[in-house]
Amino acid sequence: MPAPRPTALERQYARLGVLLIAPTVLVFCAVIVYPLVSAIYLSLFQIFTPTLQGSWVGLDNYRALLARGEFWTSLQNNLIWTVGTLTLQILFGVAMALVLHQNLWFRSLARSLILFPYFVSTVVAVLVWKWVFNDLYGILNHFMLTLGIIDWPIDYLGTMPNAMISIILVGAWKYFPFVVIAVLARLQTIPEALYEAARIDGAGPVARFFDITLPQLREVLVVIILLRAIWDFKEFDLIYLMTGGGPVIATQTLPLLVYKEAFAVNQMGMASAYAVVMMAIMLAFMIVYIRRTRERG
């Protein structure tokens, strides 16, 4: 049977559809779509980035970048920055969260300092980290001469590799609290009939975590661990800010690299080359992630 045909009002309704979503979609293409195809036409050009002119070069800037040790080494940095801070913010995270769900008479203050690093402005707290580790009247070193555990003051900052230490820490301090407010929300939702039977069954605190308390965070975990590897991969701000990339390049990751080809060197097709490996090594991460929320749906 042919389909019936809709009627005045039902077109009507699609044409008001239409409208509603049209603003959206021309959001989407402004902010996504068209700087992706920019970035894609421009990997595809030799361009100097004050006059936008160049050359058409092919896929020269791709066989260019994979032939420059610069890159692989962005590359292992960033590996490196996004797995040592991803780590740090899970056990802080998790750790912090199961204290914060017991019953401590605190509780609800604790809650809510806790939340201090991942809202404080990103610049803040940059200045207020480098004062700590400054190599000259930082106060950590101040404090770890004053206790004799040091007999020279340490470059924190400037040298290897105690610099990506400490911006992997200063990371993690700062994005931890994402992980404690996913974490505490599940743990909240755990039948606590699980535990009473545990315990019946003689089971101490290290085996109902190991045995009831992980299971139970596992899904919750999985995301907290794609979208943080997302966000963390992508870091520009607190890197720049902390070491600009030193010493030399040896905090130098993949979004410091594309600024640098871009604004330093002023070739911004070499630039839009490595913006385009980037962007297909973060949608391996965003296609694992759509998959697991699919499943969890």
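Owing to the predicted nature of the structure, the values given are computational and were not obtained by experimental measurement. Rigid core: the largest C-alpha set superposing within 1.5 Å between the two forms. Numbering follows the first chain given and starts at 1. First, how it differs from the form predicted together with its partner chain.
With the core superposed, M282 shows a C-alpha displacement below 2 Å between the two forms.
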Second form
Amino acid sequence: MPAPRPTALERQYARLGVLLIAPTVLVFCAVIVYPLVSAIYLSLFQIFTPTLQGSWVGLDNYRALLARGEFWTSLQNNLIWTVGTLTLQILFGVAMALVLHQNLWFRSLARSLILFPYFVSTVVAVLVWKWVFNDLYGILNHFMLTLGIIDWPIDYLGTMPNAMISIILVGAWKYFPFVVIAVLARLQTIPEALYEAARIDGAGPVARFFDITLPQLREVLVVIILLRAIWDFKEFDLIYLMTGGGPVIATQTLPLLVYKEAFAVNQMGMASAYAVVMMAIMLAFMIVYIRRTRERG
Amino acid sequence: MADVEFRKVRKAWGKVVGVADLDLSIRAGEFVSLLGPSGCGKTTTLRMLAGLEFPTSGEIRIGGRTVNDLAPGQRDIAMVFQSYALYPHMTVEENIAYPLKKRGVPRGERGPMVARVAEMLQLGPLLGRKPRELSGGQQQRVALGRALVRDPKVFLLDEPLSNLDAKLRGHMRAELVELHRRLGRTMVYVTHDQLEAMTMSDRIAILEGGVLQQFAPPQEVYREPANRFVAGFIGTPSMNLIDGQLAQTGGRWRFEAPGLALELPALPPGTPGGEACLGLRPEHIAFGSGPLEARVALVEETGHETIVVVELPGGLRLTGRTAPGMALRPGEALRIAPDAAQAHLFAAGPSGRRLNAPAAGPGRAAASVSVPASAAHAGEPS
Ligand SMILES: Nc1ncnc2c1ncn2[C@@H]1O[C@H](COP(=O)(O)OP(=O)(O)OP(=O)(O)O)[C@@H](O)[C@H]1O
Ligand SMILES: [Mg+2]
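Return one more block: the form predicted together with its partner chain, after the form predicted on its own shown previously.
Whole complex next, starting from this chain.
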């Protein structure tokens, strides 16, 4: 059956609709599509960054990249960092949200304080933590030495695995408030009657957590984990400022590698190729995320 | 034997009193309704019995055992919540099996127990569904199933029918009564719907402002309200409550109000004269002939009867009910005859106590309460 011809009114509505979304589409194209397409385009050239002069090399950049040990090391670092910091964020975040959900007299104060790390700019936070971790003057070593836990100062940022552990911890400290806020918001919507019903049904506190709280948090946790995984995967400033990717390249993740290629080695084409590969990996996360959210809807 | 007992139970939050010095003794197997207007303390009473709320003072006993210090899970009770409180991520089957699981019933024994309840409540085809895939009535049955599966000592129900439409409510009312008859368990049922309380209960506890007003079988509550509050609360349309003067002359009692004077049957010796309140059920006013003059103010046809509001010369308004078909028009003058033998007499004040003995015999009251006889009798313990 042929679709009925749209009436004049329907056509008018359609025109209005196009008019209304046009600005959004234009901005989207300018800030998302154009850089994306040009990144892919640039990755097919060998380009010297200062002059932006280049020559076509086709897929050579990609071939070279996959053959390079540094790429694989950075990818591995990237995964260790993402999984490590994300796990800690979720554990701290959920635990803290559960604590703050209780009726504590200092609850509202604690709730505002908990957001502090999330609001502090990364540069400031990193400066503070670098002082804490400083091997010669740092307060952490000072305390540990005074308490007699260690005999020699520990180099927290200049050796491995200390450097990786340090950035994972700082990352968890910086971003766990996001988890707290999202989980707390969900906790507050769980009907109290469910807990009361469970108490009458004979469930103790632990059973109530696993049988009611956790299943109710499942959906929000899936969304948090996916979003944070994407954000942590592409984290640049925190790691760059903490360790600069060092010692050597032991904490260098893909975003740091892209930056180094583009502005230290001055190979814009190669940097673009790295960026495109990184995007492909994140696309995988995105697809999972979209699948999950669509299933629920 | 008392199965559930409240002894001087009081619940207050700071200055707010939810329940004041409640003494209530419920027999084993009894169906008791807690009835009263919004905020009277019904839910608070039930929640204290469930262990979800702690009494400020007093003692609560279940099956002869003081339960004040027992957690809800240890009190051998089951509760149906007004919101049903089904576990949203579990299927109907898992919901019903949950109390068994938490009490360590082995997996193999749970199946038949759930099946028995599902059969009883016709939940069989729904067992695999999640609560959000069920209608309100079905959710209500699942909530009931979760309570029934365990065979507890006492069932607590907090307005379980209030989210259902009128037709389903009528149906579920009958089912609950039938269920109670079959199980023979003690049930405490909270409602603000007097029709539910009247049709389902063995006894009704009427609360107001946290204070127990009367605890008696439905017919007694209707025929012999203990005070003015109960008189006005029970019955639709409500009882006419007329403030006036009570006086004794030559051994005869007379009640007088503007436009109304009634000779009353003998009152118990020692009844004080002076200000009092006369209560007359709408069905105890006859229209067409009688000693009093009145003017029709309002006529409401409900189909099976007609509600008539008349105004006496003194400005007093009385509500009455007649069979349909009596052609009355607002403004029309007519004569009315209050049945003084059926009148209730209360002391002055908003909760004045009853002064006279109830009228002898069932009178017209029994016939005119809209209680299906079968349902009312099914509620008695077997
Ligand atoms: N947590 C609380 N804090 C303070 N006051 C409360 C609390 N819970 C109940 N109340 C008060 O106690 C009184 C009785 O409340 P309750 O919930 O028992 O009423 P109810 O009879 O169930 O009313 P409804 O028919 O509206 O459900 C009310 O005046 C209410 O405001
Ligand atoms: Mg209530």
